[in-house]
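Only one chain is shown below, in structure tokens, and it's the form predicted on its own.
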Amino acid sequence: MELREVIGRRRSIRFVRPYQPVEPWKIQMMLEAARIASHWGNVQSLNAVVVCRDSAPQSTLDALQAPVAGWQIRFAPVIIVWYIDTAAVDVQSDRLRELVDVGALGFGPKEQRREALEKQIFPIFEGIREGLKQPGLGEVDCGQGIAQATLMAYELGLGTCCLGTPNGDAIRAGLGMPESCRVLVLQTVGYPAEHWEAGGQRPRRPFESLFHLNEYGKAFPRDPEVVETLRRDKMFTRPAPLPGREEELAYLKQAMGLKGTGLL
């Protein structure tokens, strides 16, 4: 399958297989994908835990929650607890000392991106640091390497869900986590129990409301023609709602002994 199809057919699945187990080796390579994400400076802040529901110990399993959805969890095989390390960026120097070794940052010979690196670059970054540790640039960071692990998953046959939960604190503490790390995302990783179009495309604001050119207020030119190749290369699907839907959801939620509207 082609890059543009996944892009287009990966949905948020909320309703997987309670019953089979998702293999290690497909998490690994989720993780792996995360692992080689873009990232600035090559700090590599995102850091994960992984729960297995069937090994977890139950005030693991406890420790998790999430305010809107949070059913998922309870029916998810695995649940990854994406993490921000902060502490992270105190290591920064290396990694920097890293990327000029390997020619991807600079350019010239090697011995006078070094001395550049740390007597120009060092103290800026000196006076920053903490600032770089607060909520901003790493999370972006963090985001582009979930969003290569949700491909990967989509890649490999799994449907994953992002949770967000107001009760970060008390699940790094219920994980063991130090106190450098921020709970970004929990993400429910199992089979799919609904339909891959899981109910279609989902609606999003117009794109020319999004993005604008060289300055807010002047929407980006939306090309038709454009519009037309990612649709023939299977990027645009069918829009939500798909007939048949609602029966899906009524099935799905007998099947699983679901109550009440799963908003919750």
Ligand SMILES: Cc1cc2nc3c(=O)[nH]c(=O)nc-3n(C[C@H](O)[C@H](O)[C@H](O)COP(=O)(O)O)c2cc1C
Given for the second form:
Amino acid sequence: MELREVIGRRRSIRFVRPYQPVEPWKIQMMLEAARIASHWGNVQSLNAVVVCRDSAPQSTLDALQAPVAGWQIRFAPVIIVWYIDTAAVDVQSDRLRELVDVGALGFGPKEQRREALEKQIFPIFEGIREGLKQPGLGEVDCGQGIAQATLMAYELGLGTCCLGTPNGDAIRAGLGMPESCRVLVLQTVGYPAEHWEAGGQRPRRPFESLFHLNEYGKAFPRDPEVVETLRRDKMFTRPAPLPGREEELAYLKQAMGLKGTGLL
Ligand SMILES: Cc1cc2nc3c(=O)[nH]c(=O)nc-3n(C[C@H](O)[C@H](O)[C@H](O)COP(=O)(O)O)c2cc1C
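Having looked at the form predicted on its own, could you now put up the form predicted together with this ligand?
After this comes the whole thing, all chains and molecules, with the earlier chain placed first.
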């Protein structure tokens, strides 16, 4: 599948087949994609614990909770607990040395680059190290990694859904992670039980209200020809709601024995 089509087909898939396990190599491919995502200073603070429903202790499964549509956790064969390990910032200097050594940062003779790193760059980071462990830049690069893993999952025929949780501390403790870790999001993974369109591409705020040109408030012009190209390349697909979606939801609810409205 081409990149634009993968981006276009991706949906939060909430209904997965509970009876179909996910091959470990596919999860590995997701993790490999996350690992090579871009990270500030190449710090790589994104980590994950992969929880497999078949083999995880019940106490681990019980610790995984999310308030909105958290029922998905009970059906997914795999739940990836994505977390940031802020301790990675403590060894950031090593990551920067690697970048300079391989020629990915700076230019000119290598010895001079190394010296500039030690004398000019490290003092800058010295003063802001603890601040860099706070929510912010680290979360941005973790998001990039999770996004790459998500697109890989779609390319492999898997469905995923991210679930936010206020239960991060309990999950951290339940999984035995050190205190330097912050749980970011739970990602359910499984084979979709719903049609790939999942009722259509979800509504979004207007392009012009999101993106600006040169200054705030001046909309970035949206060229209809570009939109048409992306539609042809399958990045834009049929928008929600699609005909038959309500019937599909009713069918899935009954087939999976779900109760209530599915919002909790
Ligand atoms: C970081 C993150 C957290 C999310 N948390 C939840 C959640 O707690 N519960 C939920 O049902 N969906 C959650 N979602 C899924 C969003 O509701 C979904 O992405 C949004 O409705 C857009 O739909 P789409 O992903 O199919 O394009 C989350 C998505 C992201 C990226």
